[in-house]
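Below sits a lone chain in structure tokens, taken as the form predicted on its own.
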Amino acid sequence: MSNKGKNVAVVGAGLCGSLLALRLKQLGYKPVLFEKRPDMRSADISAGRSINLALSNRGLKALDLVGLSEKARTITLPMKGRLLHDREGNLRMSPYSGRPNDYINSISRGDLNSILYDAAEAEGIPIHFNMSCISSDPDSGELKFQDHSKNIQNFKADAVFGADGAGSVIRQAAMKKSSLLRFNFSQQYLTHGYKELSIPASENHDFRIASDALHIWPRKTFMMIGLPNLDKTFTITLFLPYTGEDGFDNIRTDADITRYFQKWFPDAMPHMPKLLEEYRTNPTSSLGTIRCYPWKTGAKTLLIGDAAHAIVPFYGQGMNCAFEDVVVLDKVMKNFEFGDWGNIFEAFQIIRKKDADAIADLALDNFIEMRDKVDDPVFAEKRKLEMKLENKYQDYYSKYSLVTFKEDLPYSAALKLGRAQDELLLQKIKEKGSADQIDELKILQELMDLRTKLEISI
């Protein structure tokens, strides 16, 4: 095999970085993976960050395609919807899916990367941690690195890989040469924010509320969220307006919160015995969409996961939409010689920009379904119409299902159906009252029907 294109640089050791260095090992090249932080193995991510994701159909493709999907699954645990809390502790039960193998799973940040890491040294790929990238030249591949002492380092490689996060260094140097490439970026952030919280396992070991379900305390304008972890314990997301009434501006002192979560969240407040300490402690995050082009930024660079198309953590694809980056870029490599890495960079973003673009949209789209329309009657009837047609009719995947179940579908035809069959559904459901009152046949013939118009096959 000839050397031409295959030293390879990842800036950026997360989970999209080392799973891309492992296929790239696994295709021949050879890769480095450079870290700006400690390894997670042996230091703690810091308390606050979000630690636990839901790893669901487009995730667990791309960790088969390097042969771990198998692995990860032993470390995750299913949840087959959202488990709704109203204000007085009564609890409603929205399924992810009318078919019940469909689910998504609960999986530690930390224990997935460590087996990315693992299976990536077992491959013989370096990882340098506490790294921090300083200078990179997109067109020649020279990059800088120094480490927590300043010592200097130097590499150069026949193509680099931007994988470092919404605050890439690598897509900092392109914006340096914008007027050179016309690079275009854009970050919108909400006006909300979010603090991590937690709730420990009970005193007997067990988790206190239902651990196959991911909890949901919607509030309209504001809503609080809970994942299981393997450990018993949930890891509780509030996500909140910074300013207003019910902001994190209003909430300043240990009585402000105890008043607050006594009256909006009343039957999770007796299973949060730190809720006073991480509240006060663990920082007030943002959340933002990041938006840029092009993702080639220079002759040997390529921005990739969050660092080309960081999205708000709605929807739960994230982790899921990066790791699809490494599955679309492995099928573009196979159309290109060997480190032809100027054609293959350029093919991957035509492709893939549109896809990232249509994930925000839908992540964005579904901040306001989960802390305002999942209560609303009218959702509920189209949820319940929705779950009757998947469990009965395997042609029929509700918008959810398209983007979190149909793996092979592109996101931008998910969202340009689902949004489709939702107007179709609510306006049926308006018609007719409620579920019970639709012609199930019917409905879904005009459901194929609208596939065809739109020309998009499942």
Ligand SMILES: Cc1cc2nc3c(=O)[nH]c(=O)nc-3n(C[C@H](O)[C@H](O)[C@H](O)COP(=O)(O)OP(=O)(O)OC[C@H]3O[C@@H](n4cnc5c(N)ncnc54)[C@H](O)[C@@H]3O)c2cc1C
The other form holds:
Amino acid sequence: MSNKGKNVAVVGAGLCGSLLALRLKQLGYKPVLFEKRPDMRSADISAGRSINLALSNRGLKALDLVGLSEKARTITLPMKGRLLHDREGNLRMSPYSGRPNDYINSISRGDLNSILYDAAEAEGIPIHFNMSCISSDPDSGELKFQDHSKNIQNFKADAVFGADGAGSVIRQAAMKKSSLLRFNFSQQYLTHGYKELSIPASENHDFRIASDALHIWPRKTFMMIGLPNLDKTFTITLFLPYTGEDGFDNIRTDADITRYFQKWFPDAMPHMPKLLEEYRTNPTSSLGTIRCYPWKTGAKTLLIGDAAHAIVPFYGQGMNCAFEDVVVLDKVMKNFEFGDWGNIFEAFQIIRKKDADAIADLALDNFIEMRDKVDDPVFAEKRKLEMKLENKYQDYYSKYSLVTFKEDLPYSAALKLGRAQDELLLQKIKEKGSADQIDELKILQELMDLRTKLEISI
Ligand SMILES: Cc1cc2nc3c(=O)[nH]c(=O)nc-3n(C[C@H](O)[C@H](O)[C@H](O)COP(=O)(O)OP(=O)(O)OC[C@H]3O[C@@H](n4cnc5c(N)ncnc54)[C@H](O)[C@@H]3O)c2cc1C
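The form predicted together with the named molecule is what I need now, so please give it after the form predicted on its own.
After this comes the whole thing, all chains and molecules, with the earlier chain placed first.
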């Protein structure tokens, strides 16, 4: 094999960068990983930063590509649906799918990243921790890093991947030559931010609330969610507007926090003994969508994962999408010669951009759905019908299932078909009044006709 294009720098050893480096090594390249933070296997650096995540089929497919899906599965907890908590503490389970074997998985960010680090090191990939990239030349592949002692180190690669997340330094370098590149960039913040809290294990070391679901406390304009962890705790995330009566800006003192939780989340509060301390100490972080293009920011540089397309977390797809980038890239690479990076990057961005845009839009839609629509009677009837159809008919998939469980269907097709299906089902429910009044075979035929009309095969 020729050495042309063999030396690859992956900037950012988060979830996407680590997986990417592993795949590149398996394909015969010589990747080197650079990470600004310390090694999370020996330092605790996760506090307040999405401690656990929902891993679903697209992410598992990517882990499968590098031979790690089984290992990852050993550290997951299945979540079969949304367990909805109303203000009186009544619970209602809303399954994710009508198929009993479709579920999503709660996984620790740190544990998953550690599995990737272990595998990367076992393959002989160097991981340079505490190395912050401070500048890059997208055309020459020259990179400058600063270590913890402020020493500067230079590195030159045949290809550079900017896998350095939403605040990407590699992307900033592209913005500096934005007119030359005609580099488009947009960042849209939500009016809401988030804060992580927790529910500890019970005194007899068990889960305090059901562990096989993603808990949601939907409250129309805001919400709280909870995902289980292997140590029987829950990571709780509170999504609130910054301003207004129920906004972070107005919930500051212990009395405010207590009053607020007693009013909106009375069933959760007794399970949160560290609520006041965590609320005060854990950061309030912002949420937003980043879109940019081109992702090939120079002859030798490609943005990937959140650096190219950061999305809001409400479809549980950011990591899954970043992992799927690697699957798509892998496929693209098969069409080109080894190390033909210019053409590989060009083809990748053309194929992938529409799908990244689609999941960004779907994730924004789902924020409204999770905090507001899940409690709406028409929406609840629609879900009931979807569950019935999925349970009985192999060929039907709801929008949620298209996105989450149909890993071979591009996000853009899932969006197009999913939205059209939603529109049809909601219209029928409104006409007939309830899911039970709808002729199953007739609606199934209409759904299949819709698929044919949109020219989508799944
Ligand atoms: C609250 C919240 C909940 C979420 N929940 C889910 C979920 O349930 N399911 C899901 O699929 N996704 C979820 N996501 C999204 C997911 O976290 C991201 O999409 C995913 O982490 C993207 O991976 P990445 O590797 O591209 O970026 P990151 O994970 O951000 O990794 C980037 C890495 O680059 C490093 N880095 C940054 N700058 C530099 C530099 N200058 N030099 C060297 N290294 C650098 C960082 O330290 C980091 O390790 C959630 C996100 C949030 C905020």
